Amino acid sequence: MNRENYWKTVCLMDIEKELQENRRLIDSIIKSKFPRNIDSSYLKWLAGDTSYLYDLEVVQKTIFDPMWDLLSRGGKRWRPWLFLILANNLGVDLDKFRDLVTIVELLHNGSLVADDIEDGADIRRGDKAIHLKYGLDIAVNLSSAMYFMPLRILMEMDVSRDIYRRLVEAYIEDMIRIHLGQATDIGWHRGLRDPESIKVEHYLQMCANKTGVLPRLAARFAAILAQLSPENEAKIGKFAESIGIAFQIQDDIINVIGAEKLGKSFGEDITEGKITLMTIYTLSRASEEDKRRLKEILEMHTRDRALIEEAISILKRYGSIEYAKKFAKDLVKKSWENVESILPNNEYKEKLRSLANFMVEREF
């Protein structure tokens, strides 16, 4: 291994070994806000009075028991500890404003409830997906109340009336978006148009709002804590979205030459016929032939694992995966020449950095 490669690799291990500590440190956080079991005040808090009487158990078994395996299953936790890295930075009061956290964790995995029943998905994080191990009505109101329930946080900030309505707004906006891309990515696997006629900048803004926006959430977040102006909040918030941009470009890599790294089947995204990066560079540059008999197997939404192969060997012929791996790379870069000014010369910055490079270099 030469010296790069073993820079990287320490690096690597170092920002996978701070998500592990920071994971226990925002489960404790959610956990506080939406316990895994809840009683009657709790109720009285999150929804406010009833008129006569809320079924507990039935709110516990079709809420809370699912949320909570969900949560318990894994995940990363980057987007809130983006949160927490970039709030340090920036000098917002953790000891106020850490429950923020919860906002950007559930909404993100209600997002990944949705995703699963659009896509028809089997495993998420090793285990049965949401909607097939407790039943579609569950997963979809589940899905749902996960977007909103994080409000209750926002509606008890103790804030100024100017911070609160850029709080919400940047909620509400972002919350717009990521329907918006997911609309868009639906659409793609679904045949709505023609894979050779969608464009790089279609793809990188189907990225930006369904994968990129909460990433940009968080950080807007810590922008509008510290006060920073509307132009700021833009900027920081469009770098974060270019972390979350790569991350997916990183997830579709992984997704063609080891899913089982993610938890999920083989071949997901073959099956899914979902349009990547790799595939509109290889559709921009193979032959007929080639070009034809992807889209066709695109089309199939075949478990087939010879004809899964059979595509991913037509994506690797045209170099689309180093294509991709160059360009998320290049992005990141990129995005963070454009803030780096703007944020304080500390340790946070350093971190958020090293954050930024671990979203393009992982492999998991």
Given for the second form:
Number of protein chains: 2
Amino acid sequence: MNRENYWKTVCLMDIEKELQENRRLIDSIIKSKFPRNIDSSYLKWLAGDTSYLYDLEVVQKTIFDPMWDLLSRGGKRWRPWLFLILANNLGVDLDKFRDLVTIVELLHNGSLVADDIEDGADIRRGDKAIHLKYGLDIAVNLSSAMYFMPLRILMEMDVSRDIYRRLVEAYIEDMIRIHLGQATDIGWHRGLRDPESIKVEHYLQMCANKTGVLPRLAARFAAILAQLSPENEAKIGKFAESIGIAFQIQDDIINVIGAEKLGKSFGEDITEGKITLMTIYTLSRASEEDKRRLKEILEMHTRDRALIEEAISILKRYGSIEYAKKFAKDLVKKSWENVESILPNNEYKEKLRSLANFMVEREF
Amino acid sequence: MNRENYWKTVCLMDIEKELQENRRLIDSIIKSKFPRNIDSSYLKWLAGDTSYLYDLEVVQKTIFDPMWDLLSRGGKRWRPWLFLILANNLGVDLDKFRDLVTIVELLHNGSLVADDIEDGADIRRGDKAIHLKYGLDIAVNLSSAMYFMPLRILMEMDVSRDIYRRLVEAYIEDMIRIHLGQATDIGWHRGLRDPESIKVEHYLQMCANKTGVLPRLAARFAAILAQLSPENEAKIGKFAESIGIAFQIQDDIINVIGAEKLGKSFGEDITEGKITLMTIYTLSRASEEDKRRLKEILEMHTRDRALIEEAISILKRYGSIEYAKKFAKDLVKKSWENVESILPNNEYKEKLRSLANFMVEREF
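Moving from the form predicted on its own, what structure would you give for the form predicted together with a further copy of the same chain?
Up next: the whole complex, starting with the chain shown before.
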């Protein structure tokens, strides 16, 4: 199979099977740049010439072992896949630029390590959270190491200085955003604001930053490499941000209605005291008694099943699940309309639309 | 006072007074870009256009309040000062580029937040460590936010695409290194390696990455803006790395001989089980009994005064303090000889040499 057919085959299978097949491909790319086992010539590539001597064994144990432990546990890899489809759609040469998927996926996994520390989560993808398995110190350092190591890819990229600057600026802007989103989410968990005063617009901004940013970055990378205008880059970025938000809304719905396929236990968001579109909607229309009780349970950070189910029944009482479902679907629909005319008509365009719909149709 | 005289005055006062005066200057630059109190137009500058609405109050409380709490507590600001002196020495236009000090200082303070979490430290600069005062979640997020926010400065910098790429690559490479250094230090604390098998060359590499990297970055920024060749940039970077290592060795000596001006309690390094040049030297020549006992106490992570003093007396017994002092002085001397011919002869050159010497002469 020649290269061109290879990429087409990868991107045009049935959607769930495709995500699975794609996972193998993405992981093989990551592994080619960030191997499971490192040696000193590798560290020279990664971090440049050094004056003295690395303790290879310890770097292996404190960075590469826990990183690959996490990567091996699964994950959909849909963010890098979004990059691949969009790049194909826009005619980007993937033989030259495919390594960029590494940036998107490592950033995502690094952010999961931080998320779990910040949320006090026990489990990630069916195994102990990294900070519990390897220690808080290793996890904190690993998380931000994964924000920087993949940029090595950018350093060796053969692109014009102009494209280079645009890629770097997309990265910087989006990494700033992800921290603002996380800060907001943390502040809300901590009760720094009365949940009743949080508006839908606040929620969407938090979500855009927290969950929309990495698909947005993946999409902007593809648009920049295709040399689209900054205006069209922004539109495509906005589309990806929107499907990221929709993905999060769907994730929150799944958490409430109880799927367990994500390796997350059902109702965990109630325990975390998480503010979701459903809680905001409910707080905007529930009776005083229901409002008071819902806020009370969210503030408890409880693991008590009866209390969790009581909170969920309040959410259900006001139709917040249907509201959130419709909201996510409308968001995807509208965001698609905004990019439809920019994207060239080819087989990848349809695939992209399927991915967008998958975000709000999936049940795992 | 005209601009030129202003910068000269700032950089040519007596060294300790200069560090103090310089602090005010650096902080006013930081404040002009990262104010204590933010508004929505500020967040637009920082993170770009948004689709929805920020929760300003919560971002203020979770990022800007703890960041300024830490910055206001003190610190020598010698890394940004190194940038300013070197830039002056090399003829860089500081009216145009002075904002770069922000990057160096925010990176440093972000790394302190992470350090304190990783080391389980209670106190930083005479007040509670950030993760204890504001919470682990806020601290973890703040730490890496401070690695990215100052890059906004880079985005608006009016430099050639070539200079831009060199600045970004220095940043990426050094941020990767800092995480490798931290990973190594953590692994050693955790006993992932028998302290006896750690060589001086391993220690110096860890230290180059952990403490040498930020002065190195400050120096490389100045060298790149002065359009020095990559070779000379590397030499000046190596000089800065060396004085960073010397700074660390001196810090470790101070911790053992007991100064308390840093807001650190005496002997804390013994409690942390920290591997220093002094421990490596002692383990390479102590009696079997002293080796065994020193390792035993380091592994205890004890706060018991008698045990801490016993460990220190073993370190003293083999002359490791004198060894470390001489090592640091020789390192500074040699590193100076390697850049002396590159640096133009002007008043800032002498100042730079004084700073290098200050690293190994200081007692706080």
